[in-house]
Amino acid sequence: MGISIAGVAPELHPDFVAEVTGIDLRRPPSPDDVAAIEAGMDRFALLVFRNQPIDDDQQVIFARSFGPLEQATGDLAQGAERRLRMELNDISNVNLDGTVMARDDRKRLFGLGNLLWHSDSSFKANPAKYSMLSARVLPARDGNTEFADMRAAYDALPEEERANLHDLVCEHTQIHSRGVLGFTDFTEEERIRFAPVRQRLIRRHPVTGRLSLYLSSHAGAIEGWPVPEARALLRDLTEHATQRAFVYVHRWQPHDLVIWDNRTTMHRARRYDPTEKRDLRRTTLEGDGPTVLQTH
């Protein structure tokens, strides 16, 4: 018995998210298994596996079938202080020791950046392609994750707007997604890492062709726009983007692993209580290119 892949929320639009049966992950995927995981993705952009209890090795190793592994160079903790090794984000509330980190703590500060709407890795040059995200340890309640279908919020916007939007290309960087929280304690080499990149507005998926918005809390600028028509713009696109009609709330369970195309999507985290630990662990695959070289 193979692979099922089978869409599970059709009150939205019917290719945006899906389950996917007949695998378990703690076994490298074979090649049959990995193509039709990607023709998966091509058409839904988000696919649920559940009750898959794996660890980082095994979850590095299935990452790893789909193509080379971004560095979580993204994350504010580097060195001696990461919990994870390089190949995976700490997306957690979690010290070196295993304790909930305090409320102030600067690193779950920063992280309280993912509550935003965001795409991961857009304020990489080459952002990131699939994210990969196994449940570890979760809350008794909340924390749940959203997901906005980028090429439906696009297919929705008036012919005219679309339009207007096909050249336009904004600055990425995390300085500003931290900003918009209050957190601006960032030191100078991180103020260099975190500089900001170019990404186009609109993007053409590789394989199916479909245009998509392609926005994130990162985005603060629009090239030769002055600041605030810019933002007031990117403030509006997010918000027709993210309606209800292109949301998905995924529910975690234990040992979930959720994969999500960033090119096509974006999410982000729901509150949950700060003493309670939760614990996610995110592997990215890198992106196809710049989206600044790509044409529509």
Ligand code: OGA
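These figures come from a predicted structure and were not determined experimentally. Take the two forms, find the largest set of C-alpha atoms that superpose within 1.5 Å, and that set is the rigid core. Residue numbers count along the first chain shown, from 1. First, how it differs from the form predicted in complex with the named molecule.
- Comparing the forms between these two forms, the C-alpha position of D24 differs by less than 2 angstroms, with the core used for superposition.
- H13 shows a C-alpha shift of 2 Å or greater between these two forms [criterion: core-superposed Cα displacement of 2 Å].
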The other form holds:
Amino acid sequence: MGISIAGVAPELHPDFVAEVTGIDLRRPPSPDDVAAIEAGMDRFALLVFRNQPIDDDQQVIFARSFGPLEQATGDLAQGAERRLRMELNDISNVNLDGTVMARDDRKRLFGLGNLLWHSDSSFKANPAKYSMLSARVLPARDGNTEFADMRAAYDALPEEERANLHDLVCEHTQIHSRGVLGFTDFTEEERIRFAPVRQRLIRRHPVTGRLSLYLSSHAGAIEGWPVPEARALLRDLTEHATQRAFVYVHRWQPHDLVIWDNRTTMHRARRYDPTEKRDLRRTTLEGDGPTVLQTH
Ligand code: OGA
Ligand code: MN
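Same protein, the form predicted in complex with the named molecule this time rather than the form predicted alone?
Up next: the whole complex, starting with the chain shown before.
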């Protein structure tokens, strides 16, 4: 049996979210599987795979079939402090010894940045293509992930506004997104590692040619603009882009794997009981170059 890809809630999100069946992610995907998933990602922007009880090796092998993986250089935990290898972003509240992080744990507080709408690795000069998030342990309730369709958000802007935004370039850094929540506790080494990068505000998808708003909590400035005016615009656009009509809420089940295209979507985590364990692991596909090199 081959892969099937069927839209989820097609009346709400006709070309945004789909569920994939007919594949076992514990085995390396065939070239046909990879092509079908890539076509699904281009047609939709988010694919859900249910009941995929994979381990870290299987997740990395599956992800690598789509191209080179990012290294988790944006995580706070590096070296001996890491729980997972560098090909896996640790999206959990779990310590090295398996216990749940203390409420005031520095890595936990940094990780709360995921509660803000963002696109993964927009703080890297070559930002992420796909993210693949595998749910290993979930709290009894809450902790959903919400996704916003940035193509639909772009399309819904008045034409004149689209033209005004077209050539703007923003500065993205994790120092900004964490600062929004009052987290300023960075080391000198982290301030250097997290230096701002430039990103276009409007991106064109390389396959479909569709334009998207490229927003992220990491964006704290627009080149050539006064900072308060830039932040006010970015807030306004984020409010526009995250209206319920453009949002899909993913309610996690154990062993779900969700793939999203960071070039055309934003997402955010939702709060959950901090005394409960939540362990998700992310593999991330490298992008194909800086967005500021886009020509059109
Ligand atoms: C991520 C992320 C949100 C969540 O994995 O990149 O932002 O709900 N996750 O954990
Ligand atoms: Mn994320």
